[in-house]
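Next up: a single chain in structure tokens, the form predicted on its own.
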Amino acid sequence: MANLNTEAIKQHTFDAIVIGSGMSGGWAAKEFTEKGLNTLMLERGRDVKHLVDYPTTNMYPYEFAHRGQIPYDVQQANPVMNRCYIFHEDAEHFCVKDAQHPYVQEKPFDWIRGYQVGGKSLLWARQTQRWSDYDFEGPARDGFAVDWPIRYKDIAPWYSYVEKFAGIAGNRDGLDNLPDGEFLPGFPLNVVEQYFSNFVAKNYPGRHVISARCAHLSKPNQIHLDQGRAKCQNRVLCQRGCPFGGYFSANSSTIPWALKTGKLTLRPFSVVQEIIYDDAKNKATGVRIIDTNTKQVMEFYAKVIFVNAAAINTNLVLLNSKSKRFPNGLGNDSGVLGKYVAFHNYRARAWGEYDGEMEWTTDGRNPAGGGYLPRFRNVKKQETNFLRGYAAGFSAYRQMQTDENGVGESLKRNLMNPKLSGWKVGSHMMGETIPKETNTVSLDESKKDEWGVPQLKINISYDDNDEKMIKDYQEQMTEMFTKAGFKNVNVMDSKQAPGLDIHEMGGCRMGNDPKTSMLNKWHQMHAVNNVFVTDGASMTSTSTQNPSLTYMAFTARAVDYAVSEMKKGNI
């Protein structure tokens, strides 16, 4: 900045800047600082310190003013956030309120955000599955989007690297479409989940019901204890923040690990306005922010910049980073920035009841959530009238039922003697959507937020491929449930808008050709070699797996490459 003297500029200069402190940003900070680089992490929201800032983590239900529910007036004031499953009294403080951070919905889109240090890593569902070559080769085989510039062999060692540190519980299932990893012991299926797993294996070749893989410490290793984390207590209150560090979050793991090096400067309350590009130097030189408390505009400088603001916000930062060289957004020579945004389709569900195994019930909670059906449609060849496919969750449970009939003594007796229900089974679809040029995010030219940044316009919708996929899921689950002996089988389509899956991806995709993509195989901008994007914005396609584990592996790999290039003098 013009009014900074030499000493002030020095204080604002780092080796690396990481924009965002969530799932991938935490990994970028950890990797840079471990390699000895002075790193600045920018977070637009407040700080949330592990163990310190989890105000509800040990509260009993009766200690909540509204017994866990959100008051009606708050629900009405936040129609988008209120549709999210996480929006309850115990985690409300980690959820972005609608009016505080407005955006423009050209089509209905429920944008769920977590603006604090750690981001949505505090709130995620913790499901972790690797991609396989059936996923990386999908666009090229099926003729959509552009070809991924990498394959499974490129990322496999980095999956192992992040799994060992994060702690992933799972079984070695030996499936080529869902590669095994560096697992801690998996959480077991219950008796009905195992029954359905056996039934599917026997009657549907190529289909599998496995224990869901998740980022919980079922049996911590020394590296997890060194992080100050402990074994998962199966509380399943994860959205409050875990005082044991039983599940992986940036707050409990990567950020404190990076801070221990003494190389990390964490700056919350910093909304990034743009990345500064120097036309003469032909590279990015820093980041311009506004302090949300003082409203002061500030600049910070670094040799390399990692953008990890979460997929849609990363698009916003890049679109708003305009210069003479890049009038349509940083690195946007191809014109694809903000386009080909995709997501996961979670609209469909199936459920039923089971009369068998009535001598059994469950005891305690399962952090993994039960079973997982890896994608079985169009895996090795095209076999349906829609492209790609879907994975599915599966769970079974019995619940205590209380008879509230009667008066006086009979009512008291009924209330004091709840009874177990029969088994109930359920499933939900996790469908791959196809990245389309018409699914876009862009800047609104007239509306700005409180910090002078243009509001984002979101124009994203389902298509005919998604509708056919939903129909197939419902038909297949109905058939499998019915043949397995489940009764009262039903299916539904929530018709929910895109966004509630919280798995938006793309807009700044990877690819081999700079004319059709933004990033090369190292997540490095084709046109600006010291800017990297390793969060969901970089995804060329979505596959069906929960994406966070892949973001972690991508980030660790990209930092390793960036540092090696810096040592060579190429960055």
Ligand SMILES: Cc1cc2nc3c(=O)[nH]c(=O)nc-3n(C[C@H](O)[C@H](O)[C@H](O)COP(=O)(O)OP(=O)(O)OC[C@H]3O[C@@H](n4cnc5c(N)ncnc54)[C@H](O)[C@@H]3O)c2cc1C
Given for the second form:
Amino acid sequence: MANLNTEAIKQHTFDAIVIGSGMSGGWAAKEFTEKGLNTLMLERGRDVKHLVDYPTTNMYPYEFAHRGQIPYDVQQANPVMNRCYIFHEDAEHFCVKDAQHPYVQEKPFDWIRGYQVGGKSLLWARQTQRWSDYDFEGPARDGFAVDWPIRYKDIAPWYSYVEKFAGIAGNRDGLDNLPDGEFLPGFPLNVVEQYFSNFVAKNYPGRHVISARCAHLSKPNQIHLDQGRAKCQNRVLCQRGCPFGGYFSANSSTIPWALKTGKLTLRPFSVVQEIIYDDAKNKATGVRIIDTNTKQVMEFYAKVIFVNAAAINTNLVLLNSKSKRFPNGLGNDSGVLGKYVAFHNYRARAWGEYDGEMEWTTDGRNPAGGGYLPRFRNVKKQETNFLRGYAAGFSAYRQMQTDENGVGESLKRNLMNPKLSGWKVGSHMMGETIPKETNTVSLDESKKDEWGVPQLKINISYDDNDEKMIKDYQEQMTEMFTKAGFKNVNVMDSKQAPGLDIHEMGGCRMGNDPKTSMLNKWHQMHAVNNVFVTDGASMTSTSTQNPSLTYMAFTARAVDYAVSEMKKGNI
Ligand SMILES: Cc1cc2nc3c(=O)[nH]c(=O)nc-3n(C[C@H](O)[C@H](O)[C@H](O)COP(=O)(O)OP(=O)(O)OC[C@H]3O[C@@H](n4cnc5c(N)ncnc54)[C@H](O)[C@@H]3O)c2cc1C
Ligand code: SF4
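Having seen the form predicted on its own, the form predicted in complex with the named molecule:
So here's everything in the complex, that chain up top.
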């Protein structure tokens, strides 16, 4: 413990500490404070206040110095971030600068980060699907990773709980591999998306193209209005921060809600270096941070600590939390910390054109992004030469096309009267990757960052299973598109490095056996019962769904358990 007097120690002592203020940390703060616990939330980045700190939210295209583009020199200076589609002038300020936050790529890995209050919840595409038992049973059935210590029934009530508060738009589709939730009205598919949905339902038993489910207030309930949020206006400028609170972010929802209780202390500019472990008490007692403004190293103490720094950073904090008892990272008796990292395979795309439905002129403004094709490969039994499967996005749109032919008056006339193109259709793959011992993150003790923390070494790659899955996706989409009457059908493999999917998971996985996993079924460390990990680091496998809804539900459930254990005196 640092040399603090009793009063200072008291001021630095809380019931609960939450590391990270993003998607999952926001939920931890909300749940702890609502249950009456004095909670400290530590965030390495700056504060971003809802409405106040969205500088571009109402800007017109011509008001941007570079008309929305990132200047060439900034692109060159940020090669990793520049590969992410979100890196445009309107959201650049919510993305990290590569040079300020270095890491070691033993193999190419595009690590996309948002270091600020709200984390990546400001930037996400808001796609939200539940897992089913086909996902939780995957590793045990197919013999990879370790068995999940929970099943759908354990998490289902918590999905409902977070969905009601966050606001999820979707239809009740009645699919057993993609359970329905507590939905606000779904956004409708456009005419060509609906055409493809009908075509697939008729011609491919077991395959469905549904309206994508997303965290938007299509029709707010009282609980959303109570948060100060309003109906989504379909502007689809969400990455700027929404002036209506139309989509769910920690900034618009969970953090202000927690602050209203008067129980939350939010401390931005606080990089957590490590969690402090007390050998005598066999507990974590607090955290050590560095204040990024003053460079002062400080300690804060609490009875329970939730690690929500986003999957890879959570691994970093835990690996860097060394003590006599845990020389290889906090709670790492099993030696699996930093291993079995997995992600989503977003490499492949398919596209084509459609010359039907030409009387429809929509060019679309659907915040849900169109359709979603849940996983249909190997769902109930193994049927292909690769393990697991992929989901796919599907959308159809028409674009305004400017005719640049002509000179003088005819050119002006052409420019002033852009024409609507025919229909274009597109799909992207969202594949499951298999967690492998060899896909790792570890510390490079020879390289420290500005805050004295060792840099992370990332050693993650695709494998043969991923290659087979890409091929299958390309074949299946080509077949479905062609049979549906789409023309000029094409597929591609971007060969992008892992990371750009922004769904990194694992490294601190759940499991029943402390010898092969870090966390029990409550996300509590097997070896340190007052430390919980509820972000992507805790994932035993990845399945194909967008992961954030599951992190939120996991977090609310784990806080409920932790508080009940605290009341019983077990923590
Ligand atoms: C462009 C984009 C699109 C996406 N689309 C989707 C989608 O459609 N659906 C979906 O489910 N997911 C999507 N995601 C992923 C989603 O954003 C993440 O799954 C989610 O934000 C993870 O939540 P988290 O709490 O683990 O991390 P974050 O939201 O990233 O929050 C972690 C926080 O911890 C802070 N932190 C890190 N290290 C430390 C430290 N040492 N000390 C203190 N603070 C620290 C960070 O600054 C950050 O604020 C998308 C992400 C991006 C960028
Ligand atoms: S689409 Fe909805 S949530 Fe997104 S910026 Fe517009 S109003 Fe806000």
